[in-house]
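Here you get one chain, nothing else, as structure tokens; it is the form predicted on its own.
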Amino acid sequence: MNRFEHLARAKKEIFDVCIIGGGITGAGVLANAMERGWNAILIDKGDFASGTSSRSSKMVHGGLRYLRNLQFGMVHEALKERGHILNQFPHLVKPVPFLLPSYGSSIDLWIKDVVLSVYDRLAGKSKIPPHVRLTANEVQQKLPGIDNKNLKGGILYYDAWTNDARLTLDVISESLQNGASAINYLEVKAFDVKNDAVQSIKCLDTITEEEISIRAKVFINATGVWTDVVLQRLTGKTCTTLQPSKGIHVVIPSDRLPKDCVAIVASATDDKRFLYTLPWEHGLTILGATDTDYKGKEDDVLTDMNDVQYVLDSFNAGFPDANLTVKDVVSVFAGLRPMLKVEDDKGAYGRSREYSIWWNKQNLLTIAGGKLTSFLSMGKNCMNLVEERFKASSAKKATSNKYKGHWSSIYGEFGKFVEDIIGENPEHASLIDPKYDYTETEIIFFCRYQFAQHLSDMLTRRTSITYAMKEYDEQLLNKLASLMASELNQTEAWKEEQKRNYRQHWLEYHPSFLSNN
């Protein structure tokens, strides 16, 4: 089904559950609803994963730092879920070694060893190896150029990395294969409430400017950092459920720092934070992240020069010969963490990543907080509460037919669709550009099966090319706009509008201060 067909379905059906919010949390709820046999629809005011779920630290991990605050339950849940995600999405979630150096005294190294022992124990049985303790020489061998002054050794342990946006899209796509419906660029404008129950939601299709109403037995607000915005539209009152923190990330070529493992370094200031290098896609390494309170608009999260300099200074302190400057930066990105507001606030870095689920109306449930790694258990716990109060109209359980062909290592079971598109026209197997390992077939696949409606959808959340495009590439944009226009049955005017809009989007990842230095 294409987007038009999903819209037609949304207008005429009464769903068991309507999930508002197409990030990783909403995707997890949708997946669990389908496993239970619920007739479900998911909507988002923008592209799926266009908020926090494409601007995260790209890590699937337990959250080692949260042991500092004795949050054992949260870390245990995340580590258990890490194992599930590694098994379920092996094409998108990969184990990666982390190296945590230790400086000053042998006691510090001993403490880190003990903490990682607890981390291993909380993980339980796992395919990921337990941590090992390294000497100072072994640390320097694995991280050439690291600051060796007072270096006592280090700890090597494992977590995992992912492409967060594509993970979200795959979870949603799998649910669609099992009968769910999903529509991006459909914004909730108002709630129709009678007798403390939501009868329907009034939505605006921001692509066609059409207004539609969606009816469901249960509604779930899974909108992340927009939670309070949605609740205000529901109640008409100002809501302060969340206290988000902002994290910015700096993207550099992978050859500028050691790339065989994730290196953890202390910040160059006295804020007692740790930052990391994450070797990622397209020969890039992500440096991150800041963690500061954010009071602005949820849609206006940007990176400034002070953020970037903080990150570069920290890694230059950790690797004294690196001499990283703004000229080394390929791109930057910023996102908000949807953290719950608490009375005993420890500041952005110390704030908990716990989540909460509660009823706002008789049939409207909100889930807020949490972290990417726990999205499956968050979805399960959310639907447990729903099933305590309601029953599904349908009883069709989700099924899955695993594809094992050539494209499975990249797209999992959706590789079969890529293969089918090549069968339609083998000429589409050619690369879109020698610099990027994507074919025309994949561009068509992203339009046809993974909801891409705009150039920003394609270049940032389906292919990650935006992160790697240091210089704006007009020729590539022309080619992609033509491919998408053909698949989406769009006009020349649409292509020109898309290129103008993408230019503004690209500048969010490549602000002017990068080129002015």
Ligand SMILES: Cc1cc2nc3c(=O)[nH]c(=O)nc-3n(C[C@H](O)[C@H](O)[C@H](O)COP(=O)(O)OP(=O)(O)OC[C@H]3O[C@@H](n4cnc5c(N)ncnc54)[C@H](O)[C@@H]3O)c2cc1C
Given for the second form:
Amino acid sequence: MNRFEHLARAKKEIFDVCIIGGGITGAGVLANAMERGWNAILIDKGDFASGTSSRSSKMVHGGLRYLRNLQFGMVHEALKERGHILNQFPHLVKPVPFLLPSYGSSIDLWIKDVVLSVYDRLAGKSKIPPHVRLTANEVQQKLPGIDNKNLKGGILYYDAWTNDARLTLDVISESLQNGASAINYLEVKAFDVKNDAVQSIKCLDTITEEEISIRAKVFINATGVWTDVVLQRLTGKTCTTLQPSKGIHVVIPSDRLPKDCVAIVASATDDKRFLYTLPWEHGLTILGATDTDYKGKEDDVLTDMNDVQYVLDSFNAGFPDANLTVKDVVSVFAGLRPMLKVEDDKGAYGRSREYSIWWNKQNLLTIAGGKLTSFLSMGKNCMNLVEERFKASSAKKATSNKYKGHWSSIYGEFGKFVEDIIGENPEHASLIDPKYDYTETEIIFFCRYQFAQHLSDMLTRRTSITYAMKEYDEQLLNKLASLMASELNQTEAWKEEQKRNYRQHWLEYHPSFLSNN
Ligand SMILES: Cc1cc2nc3c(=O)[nH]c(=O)nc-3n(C[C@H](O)[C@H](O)[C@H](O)COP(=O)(O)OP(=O)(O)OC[C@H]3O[C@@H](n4cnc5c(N)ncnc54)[C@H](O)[C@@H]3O)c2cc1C
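Can I get the form predicted together with the ligand as well, since the one above is the form predicted on its own?
Below, the chain from earlier opens the complete complex, with every other chain and molecule after it.
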């Protein structure tokens, strides 16, 4: 079913549940609704995963540092989730070794060892091996160039790492296989409320400029950092349930720092904060993240030079001979953490990553906060509350589709579609560009089965070429615009508009201060 067919369905049907917000939280709610046999639709004002869910550090983890705040329940839940996600999405979520060095007194190393024992315990039975304690020499072998002044040793432990945007898209696509509907670029502008119940939502299709209404028994607001903006559209009053924090990442070539395990370094300004080197695609490493209060508009979050310098300073302190400079930076990206506002605020870094679910109207539920890692249990707990009040019109339980062919290691069960597209025309098996490991077939697959509507969808969230494209590559864009236009039935004018818009988008990841410094 293409986007127009989903739109036609949205205008006609009364859904059991309509989920607003297609980040990982909304995707998790959709997946759980489908598992229970609910007739569900998911909509997003932009591309799916274009909010925080493509801007995270991409770790599927319990969150070691939250143990410092004694948040055992949250860490335990997240570690259990890590296990489920590793089992359910083996093509997208991989275990990765992390190395936490220890400096100064032997007590520090001992404390870290004890904390990791608690972490292993909370994880329970898991595919992931338990932590080991390393000597200073072993740490230096694994992380050549690490600051060795007062180095006492380190702890090697495992967590998992994913591609956040692709995970979100896969969760949504899987629900579509089970009969769900999903439409991106459809923004909720207003709510039609009668007797404390939402009758329908008024949406604007930002591709066609058409206004449509969607009807459902239950509505779920899963709009991350836009939660309060959406609630304001519901109540007409200012809402302040969230207190977002900004986090930026810096992308560098992976040969600039050790890459066999994730190195954890202390922040250049506060040794109680940690930053990570995270493996990425296309021979790149992500460095991050920052964690600072944010008061601006949700759509306007950008990276500035101070953010970048702070990250580079932290890694230069951790690896004194690395001499990382702005010239090493291939790209940058910024995101907002959707954190709940609390009374006894400990500042952005200390603020809780818990989530909350609450009724705003008889049939409108909001879910906000949490982490990428918790999306399965967030979806389940949200739908538990819905099922206490409502029943699905017909319970047709979801089934899973097993495919184990060549493409399954990259696309899981959707590899079957990639194989079918190659079958249609084997010429599409060629690479789009020798620099990037994507074939024309995959571009067609992303348009046909994973909702790609614009060049930015394709280059940033279906592939991760935007992060790797240090110099703007006109030739590649022409090629991709043509491939997409032919798949989406679009015109020459569309291609030109796409390229103009993508240029603006690319500048967000490659701000001019990177080339001017
Ligand atoms: C720097 C950083 C690092 C992080 N690292 C990690 C990590 O390593 N591991 C981890 O587990 N978590 C991490 N997180 C947290 C995690 O990324 C977020 O908790 C998660 O992505 C939030 O997902 P969400 O779906 O709630 O929000 P979003 O992904 O922002 O989704 C909300 C969606 O709602 C849509 N929307 C808004 N308004 C409307 C409207 N009016 N109509 C329709 N749609 C609308 C938006 O377009 C958006 O797509 C990190 C976060 C940040 C910022």
